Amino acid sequence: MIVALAGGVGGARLAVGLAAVLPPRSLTVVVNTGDDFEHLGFAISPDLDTVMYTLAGVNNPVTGWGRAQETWSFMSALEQLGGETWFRLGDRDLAVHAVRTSALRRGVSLSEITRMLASRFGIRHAVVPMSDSAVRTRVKTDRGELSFQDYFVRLRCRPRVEGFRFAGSRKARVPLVLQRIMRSGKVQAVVICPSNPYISIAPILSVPAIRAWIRKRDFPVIAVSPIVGGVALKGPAAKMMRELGSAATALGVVRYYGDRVDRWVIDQQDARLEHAIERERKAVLVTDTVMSSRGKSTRLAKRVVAFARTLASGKQ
């Protein structure tokens, strides 16, 4: 068993190439839920949409979210009647968070709700949320503090970022599923997707229950850098990083997830970090991790496993 911990476009794309190289049962995806809130009435859910979508090959290939072939007469009706806009839901997406805002109400988990969207979908792998109850991402900013979604889309990441808040993560209800994962001493290697360290990863081990699993774990933590050549391939990551302090670097990410994570998977454009990673007492690997097409993500993926194998085994 591989559990793998995800959130985002970077982190959906390397939970398909894990798919794609491992079974349905030697494989869980834990997925944030910090950016999780009610739009329109709707419960919606980012990233686990994200990671699902893309799993099942109905993603949006430009975009990296959302939803293929998507249509918009929702919102176009809804900005005729001088509705809210600043969060796009597309027709196609629409289903999704219909869907599981009835079952919210019938009082079924998340867990269980995207279980069972997966499996219409045709996910034959785990997706497992990070939490049953809400925990919310709460950004404090040179405005102030402000909910995630107003941050990252309605304000589109403008404001200064000063640190974070995982509000009701001390009450997190991890899913019954993953506490059964977490039991079992079957797990061999947990992988850390290339997603952001801050909004995608942290509020995951945010969940007092997930972060003391990791911490007394008798397995490895394999991460791969988000941060390629000093950019975030997507999203706010390195913006993030120099407003709180630290080099927009792999380096960088390195040093921020510190004993939490074993060994690391680094960009060949970043194969002269190696050497300064390794000062760090971290094993590194370092290929090509630029994640462009399905193949690429599942030759990432077979990379990550056999390096993961190695570790497990104790083989340095």
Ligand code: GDP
Second form
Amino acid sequence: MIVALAGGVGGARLAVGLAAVLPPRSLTVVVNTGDDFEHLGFAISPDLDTVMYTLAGVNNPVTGWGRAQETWSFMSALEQLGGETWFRLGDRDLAVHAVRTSALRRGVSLSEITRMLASRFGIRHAVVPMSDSAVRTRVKTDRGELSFQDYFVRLRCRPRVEGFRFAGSRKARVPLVLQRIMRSGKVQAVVICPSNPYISIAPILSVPAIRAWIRKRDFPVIAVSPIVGGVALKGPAAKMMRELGSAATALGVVRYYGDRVDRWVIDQQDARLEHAIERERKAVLVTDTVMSSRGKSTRLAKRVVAFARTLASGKQ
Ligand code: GDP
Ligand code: CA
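Since the one above is the form predicted on its own, can you give the form predicted in complex with guanosine-5'-diphosphate too?
Full assembly next; the chain just shown is listed first.
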């Protein structure tokens, strides 16, 4: 069993590859729920949806969020009525939020409703939210503390970041399926996908049971750098690193994760950082990590899985 930790786009891209190379019983994708929020009465889980849509092949590859072949009747009707339109909800996307919201109201857990939605999308691998109770990312900025979607969508990541808080993480309810996997002793590796370290992976690691499980691990943790050639392929990861005083490079990411990661996969564009990362006592794999197609996701996933399975000669 391999457990992958994922946010949205970068996480989903590697998840697609891992799902292509591992049978369903050998992969669990644990997804960030720190971005979740309530809007217009709907329970919205952006990263779960991105992972689900991408695995099902119904994602919109241009925007990086929402569904392909989307229509926008709801949005234009809403606008005519003077409703809130800063958060875009397509018609097909909305159906997912409606199903999720009504299930949650009936008392179904987020992990259970995610399992049901994923199976309706024909996904055979397990997609599990990091928590069944609310954990909400709060962004500390030069304009005060903001809710995640205020920072991310409404203010387009313009405020300067000073730190993060994951409200509710201490009391997070880890889904039973994930508890069982963590106790099973059958996990061969954890793969940290190339997702935003601060707002996609840190919320997952802020859940005490998950953090403790990884700290006491008897398996390697392999991470793929989300920073390629000194930039983030999408989103504010590099900007956040600079604002928090860290170098926006693969080496900066390695130092940020510290001893939570044993082996690093960095992009060929960053090959010159290999020795510096080895000096941080990490095994390093240099390869093409830009997953611009499903084929490229699969190729990278194969290398990541092989790297995870090598004996830990380079470790410590
Ligand atoms: P979000 O929740 O949609 O913002 O997505 P994530 O946190 O999962 O991913 C954002 C990060 O993924 C950014 O830092 C990107 O640089 C990184 N990313 C996206 N696509 C790729 C890719 O193909 N390869 C690598 N190495 N990183 C990627
Ligand atoms: Ca996200």
